[in-house]
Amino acid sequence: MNPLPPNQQQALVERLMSACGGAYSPETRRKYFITGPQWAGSYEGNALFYAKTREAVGFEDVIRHYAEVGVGYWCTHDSDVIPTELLGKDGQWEIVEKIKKTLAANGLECSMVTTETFWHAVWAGSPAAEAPETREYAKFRVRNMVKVGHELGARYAVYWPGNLGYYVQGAIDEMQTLKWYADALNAACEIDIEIAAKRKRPTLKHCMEAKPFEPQAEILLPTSDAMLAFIGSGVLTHPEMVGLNPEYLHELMWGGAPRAALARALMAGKLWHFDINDGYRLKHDVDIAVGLVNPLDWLNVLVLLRSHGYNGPFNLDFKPPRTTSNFGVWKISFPTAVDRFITLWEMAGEVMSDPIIKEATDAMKAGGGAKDPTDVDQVVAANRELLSLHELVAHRIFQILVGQNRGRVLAG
């Protein structure tokens, strides 16, 4: 093949994307509660030790592109769209008004807001640092973002205490730090109650997001389970207002099973928001798009969520690869991420209604009919063959994933 000049390369991308087929229309994509983050759309391809590979994109273009793809909801950190020095000032509200107009013009809603408490130098010792003025500033930031959230019509607020921890042992009092962090969440909930009452609208759902690694050496709330314990510990004034925003990769990173973590959050009634992406165990936060690494695991995750009535947002918290151009971000990365999610979601419905899986699971639940459940040998003998159905169910789910249940065969 001859070299392809730069002025012909976008046409090739579009032609090959069209040749791939299997895409959903923007109208179909909008039927799902899929949210597009400002930070994902504006990500410039830079990472730890790496330079930027893409041009900057402002919120007007990010929102417009999401609308073109068919993503119906948008979310943001405060400082993604408002310079830190303008937060809480008149200039902030001018920007918020522009965001509202841009969302309305493109038919999108703001689903969630979140406060950056991990990047700026003020957070070097975390938002719950020893200095009282740092903690007061943290309260100001979360209160301010609650105000912005209500102004934009958001339903959720997310908190990632990524640097709530330490580099060296003995540097902090963990108990005190956790209580100080609770003070900030309590401040956010209190002002939320006040604003919601004045506006006659529901309070936000305040969601904590866990991550086991980065940026501190030791993190105080590294997993969703740790956060469930924190919510129920008695340090929160309004624990009923605080739930979880697990992230698929964050649960995978430490070697855990995302599906199991989600099940525990569901059982606690605290699974309110879900960041969707993909990646590898025991690695850093690569944030690959959903289904590109663990499609079978993702199918099982969605079976769990569909089976137990999860109806919250699915937030596209991934980083388009550094190798992808600005053009490719919106022509490949986001449309295909959304389409893989939709396909896996609908496949999960197939799994739930599959007659083979139903017959197998019903049989295992019915058991083998041991007459004396206190006789261990009798119980083992009664269920010995039924337990083989575990592997059969797993195989059947794989068949659904690759289309063998519909007759797809690849034998030569």
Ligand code: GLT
Contents of the next structure:
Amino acid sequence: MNPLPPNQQQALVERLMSACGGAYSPETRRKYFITGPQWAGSYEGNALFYAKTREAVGFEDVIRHYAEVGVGYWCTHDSDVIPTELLGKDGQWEIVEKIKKTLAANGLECSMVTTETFWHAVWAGSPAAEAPETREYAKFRVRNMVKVGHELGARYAVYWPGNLGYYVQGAIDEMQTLKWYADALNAACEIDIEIAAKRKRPTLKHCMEAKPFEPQAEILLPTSDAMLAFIGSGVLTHPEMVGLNPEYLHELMWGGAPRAALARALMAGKLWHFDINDGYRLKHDVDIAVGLVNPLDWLNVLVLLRSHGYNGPFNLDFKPPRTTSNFGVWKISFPTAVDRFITLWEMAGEVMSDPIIKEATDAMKAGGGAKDPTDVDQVVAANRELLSLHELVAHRIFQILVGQNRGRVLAG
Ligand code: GLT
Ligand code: MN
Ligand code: MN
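Let's see the other form, the form predicted in complex with the ligand, since the form predicted on its own is already up.
Entire complex below, previous chain first.
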């Protein structure tokens, strides 16, 4: 093949994307509660060991591109769109007005707002640092974001505690730090109750997000389960207003089963928001797009969520790879992530109504009819053949994933 000059490369990308086929229309994509973060669309490809590979894009472009792709909802950190120095000042409200106009012009809604409490130098000692002024500043930031959230029409607020942890041991008292962190969440909930009453809107759903390894060496609330314990520990003044935003990869990173973590959150009635992406166990936060690493597990995740009526947002919290250009972010990264999600969601419906899986599951639930359940040999014998169906169900789900249930046959 001859080298392809740069001015012909976008055409190639477009031709190969359309050759892929299988794309949903923007109208179809908008029917799902899929949300697009400002920080994902504007990610410039930089990280600890990486320079930027893409140009900066502002919220006007990000929102317009999401609209073109068919992502109907947008979310943001405060400092993604408002310079830190302007937060809470008049200049903030001018920007918020522009955001409202841009959302309306593109037919998007703001689903969620989140407070950045990890990036700026002020958070070096965490949002629950020793100095009272740092903690007052943290309260100011979360309260301010609740106000902005109501103004933008958001229904959710997310909190990733970021630096809540330590590098060196003994420098912080874990109990004290957790109580101080609770003070910030309490401040957010209390102002939310006031604003919601004035505006005759429901209060926001305040969702905590855990990440096990970064950015501190040791993390005080590393998993969704740790956060459930924190919510139920008595330190929150409004625990009923606080739930979870688990991220698929963050549960996988510590070696957990994301499905089981989600099930525990569902059992607690706290699965309110869900960051969708993919990656590898026991590695850093690679934020790969949904379904590119673990499609079979993702299919099963969506069976679980569909079976138990999850109706919150699916937030595209992935990072378009730094090998992808600004053009590729909107031509490849977002449309393909959305389409894999929709495909897996619809496939989950196939799993749920598949007659083979249904019959196998019903048979296992009915059991073998042992007359005496205190007779261990009888119980084992009664289920011996039925339990082979576990493996058959797993195989059937694989067949659904690759289309064999619809007659796709390879070779032979
Ligand atoms: C940060 C983190 C994400 C969180 C964001 C929400 S911040 O990018 O890595 O997983 O969802 O604050
Ligand atoms: Mn996330
Ligand atoms: Mn992540």
